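What follows is a single chain, given as structure tokens, in the form predicted on its own.
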Amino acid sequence: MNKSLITLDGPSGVGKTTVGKRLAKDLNFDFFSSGSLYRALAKFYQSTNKLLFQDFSIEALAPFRCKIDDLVISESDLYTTYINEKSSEIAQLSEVRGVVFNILHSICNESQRGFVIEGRDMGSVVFPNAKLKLYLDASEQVRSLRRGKQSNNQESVDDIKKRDERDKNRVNSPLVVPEGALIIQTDLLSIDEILELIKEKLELL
């Protein structure tokens, strides 16, 4: 892979999306959010109670677009109460983590620039060989204050605790800092506070 990889790992609510954003604009990176993938999987679920597809296609990255079959599935769509427990109960299914993998593989490859994707795995598993590995982690109540926000998404401290729990205890992939991974807790920082941190990680690469 003859370009600069950065992953963007940590639980729910931490920031990873809106710190990959800013990071990959001001580095002129590409950015894609790994989760899109198993929220445009659970919306289809929803849609037509099946998992198993013939076509996928991304159709745009920002904002997210993407067909799955004959259904065409916007970044709108993708968060309400029911895709945040569907996305997460069947990131669980190896199944589904290998169709994951291999799309953004494809997405990471056709990329012409770098390349900043956050999600739970992608340092550990997914590209545990990227130039630069990010952990964020953030208190519970930070984080569902902060998904509360997000697209007026409603996420309690119960909500985020149950996702925690099935995200770091499952048998696939469970959420881990990555090996070597820079752990940065950004819950008293700012996003241009955080920012400065990660890049003078990367002037020592």
Ligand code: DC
Second form
Amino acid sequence: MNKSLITLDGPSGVGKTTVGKRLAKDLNFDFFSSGSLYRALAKFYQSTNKLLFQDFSIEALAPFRCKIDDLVISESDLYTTYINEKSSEIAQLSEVRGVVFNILHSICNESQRGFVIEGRDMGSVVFPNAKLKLYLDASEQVRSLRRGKQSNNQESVDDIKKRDERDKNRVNSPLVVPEGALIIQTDLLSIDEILELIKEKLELL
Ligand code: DC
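Right, and the form predicted together with 2'-deoxycytidine-5'-monophosphate (DC) of this protein, after the form predicted on its own?
Below, the chain from earlier opens the complete complex, with every other chain and molecule after it.
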């Protein structure tokens, strides 16, 4: 059973993974990126033309590896233009979100340590009772620049805009600021400054 849970939501390219990994390391918590599951399901769809599966197992959290039916999917499979687009598309489906919801809860329950988990609806829908809820934001230009610096995932401003529009406007679990979340506008902040703000908040809890 996990002891503490910190959720980190926000639009794509805002730095949730970078901040989340650093925060988890500093607190000696586990870290997980929920987008990996939507991306893995998009990869499964690309390979099999199916969204429905019989068996799903997580083989490793970091670097992420899972097995869906007979297909082993590694983190390196998950960052392509096709997967960026398809994962956001299938994330609109309530059946897909239900499957991911259950997997996320079992990953979290199995953790012996605290957990930092990032996504679009972690604090609003999946873990509304988390100890600390964070929402990171930044302008589209800054987010595209940050994505550009990730050698494994180049995404244009237009592609990011399109994905955000879909993630914010879908009917099921749209990206919103979770109730009670600390909002951090990150455009002008370094990773260290963001972490400092989060730790100050944690000390007050
Ligand atoms: O965080 P990411 O870029 O790896 O996520 C890929 C897509 O998955 C994103 O465009 C929308 C979807 N997603 C979601 O709907 N809910 C989450 N909690 C995480 C990701």
